[in-house]
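Just one chain is shown here, as structure tokens, and it is the form predicted alone.
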Amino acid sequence: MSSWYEASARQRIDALADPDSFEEFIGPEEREVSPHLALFDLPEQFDDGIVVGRARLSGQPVLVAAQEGRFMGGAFGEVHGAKLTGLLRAARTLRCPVLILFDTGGVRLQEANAGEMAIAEIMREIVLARADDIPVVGLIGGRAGCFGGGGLIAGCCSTLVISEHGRLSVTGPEVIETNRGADEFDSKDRALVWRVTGGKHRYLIGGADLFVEDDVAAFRRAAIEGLSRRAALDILTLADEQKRLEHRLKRFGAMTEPRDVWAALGVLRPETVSGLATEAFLAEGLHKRENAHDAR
């Protein structure tokens, strides 16, 4: 299995971690299923769509959480969220970095209140971990992308890794279309979806830190690099981030098309950016990103 996009949650962990180093917490054998889905006659999954545990990455101890986008779109529910919250709390106790392999459409509507509470708890734990200088690295490149509350959690990570197949946003295309109509956002226009939420655009405007091929080995290398980056969340980091976001809004706030943003950044041939191979894209756009003074 070489494609991160095609892999399952467990396949991604196996490819990411050192061989035979992963130990799962609260595995399927413990039958910790959602207490709510049966009420809606919906199928359950014994790990509730998320795999958590500890492993080693290039010899370094890490805690790992991988969402399974093939189960309810990787959506957050009560058990799903509690497993990730507990893992992050353990990270602070163990002083151990965390890898979150995102693959989620957001919160389950069937468990909306519990899911929203879980999102808030997870964000709080990431902030507390980073305040203790513990890296929390997010990796995005799965089928479901990273939307809704998952997008908010991703924004709290110390480093974000994304591939061209990855998508990142708070509100998903289908949700926008449902609420505002296809004239506002046509979720069936795949080129539009990837121009707005796709990995290349997110990387160019500073929404992600590292851009990689859809390859498990590339994600592994990026995860190792992410663990070496500064993780501390302090007042200076927040002030720099605020300045960067204010600058982005001032420069691009009136633009409605991502290709206009690419042109303003000086990326050559913006109309062909979506077709550039990763190596060519990085060579062309790496030094032209909006977050040249990256302050994540």
Given for the second form:
Amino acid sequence: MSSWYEASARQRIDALADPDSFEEFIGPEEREVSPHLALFDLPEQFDDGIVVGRARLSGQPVLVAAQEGRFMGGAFGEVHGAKLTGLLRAARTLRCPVLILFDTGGVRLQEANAGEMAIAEIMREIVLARADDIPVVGLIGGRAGCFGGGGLIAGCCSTLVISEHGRLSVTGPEVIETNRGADEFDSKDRALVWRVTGGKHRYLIGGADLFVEDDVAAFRRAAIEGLSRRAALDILTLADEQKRLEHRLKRFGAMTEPRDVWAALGVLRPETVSGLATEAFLAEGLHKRENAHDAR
Amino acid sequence: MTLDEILGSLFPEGHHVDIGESILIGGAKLPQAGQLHVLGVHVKSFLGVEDACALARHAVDVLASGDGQPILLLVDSASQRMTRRDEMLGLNEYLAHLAKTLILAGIRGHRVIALLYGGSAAGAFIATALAADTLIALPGAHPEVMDLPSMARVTKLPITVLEEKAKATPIFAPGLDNLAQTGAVFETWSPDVPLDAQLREVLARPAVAGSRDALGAQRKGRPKAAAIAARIVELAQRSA
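Okay, that is the form predicted alone; can I get the form predicted together with the partner chain now?
Below is the entire complex, every chain and molecule, led by the chain shown above.
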């Protein structure tokens, strides 16, 4: 077993793609660095924290983007974001599915306005691609999680794969604590952070579709499955998602503790969920969870 | 301009916009143009799961009706609501759902125009104003990704240093001019000209959201984005 969480962006692509099938677009040798970090005396990275290109997955051509959470928290800057925007535009021209390997804290603050725009543009391109029936599959299990605008982009994907380590949220616990105090969200309480934002909770409420072990081979299998699932985004998809999200509010809206949500789902001994190994967790959760049934 | 002044200037013949505590939902007739749908966030409200869901409900109904009428979004919000409960309930999905609905409406024959007349920030800005096909601002609008004090905390730089840097580049600091330079805001209206006339002009022009990066390059707010995206498309096509 080899950990997805511990792997770098490039290692994840290597593990995911068929051997020797990956071809990078605007690789580090081109040194397309951020034009804005120098203003803050911050070091640049030659790929600006994202690797994009073309590969084959189980023989099928795919476009792949992998964020590097170890460079500035995988945050979206101007160049970083534009590489993904371009990749999604190419997906439509080539009618080729896309895999997004999320590992991001959201917008890169030193170039916040460009990062915010990149996120809006990426969401638009995903909707356009999916309106053309092109799958855009998101994989979440990296160190930086998937926060801020990354969480909104994830919410636009046709299928989401997540591991227990894969945190998915908008506002990060630290930011909530800074703005609202530790009574609202104690970011030092790691167990609470994992319960609220972690992969198991997202899977149980229907916020993610496939739950996998923190293992590159498991992510690869799930990516292949994700590509075969329904991708189209149309009016009916959105009407179904509306129903799904209204239902969630009605069912869980009065709760603030994930364990109460899990208990309401009928999960046995909710207090043990965080400690369950993948197989045991799936055995307990698979048929009790809120399944999104492609309504996303 | 206040919300009342804006509604009065847009819809001199009256409107049926339901003004709730934090959001607006309804419709009105734009003189010499026809009916349009109105959605909005006002009084600098934080956008949480309930409001995002209610706005999306209306947008989904509009989309399903197939009436093809324009949707006008009036925006004066704060950021997304920052609570543990909102995150537990999956606020990312609610905001993404609202954005997807507005974006798809734009693709499926509705014009989706956002008028930013106050604040908006971070995820709320993305889910509303930036999901429109064209974003217009009124003078005094103040969009931001993150306010400078919070930015100072996160970047560990004194606010005076950030203010100094902000003079050299539009790339990170809050404000209408900065966002306009990156291509986010198409144009700023004059409060001295009736807004209904200005809206009719925007409706007569094509949508611009698909070319905001090119606009950002032209306005020198985003020097690289459009060119990088275009090169990726070219490389992908060449490798195919």
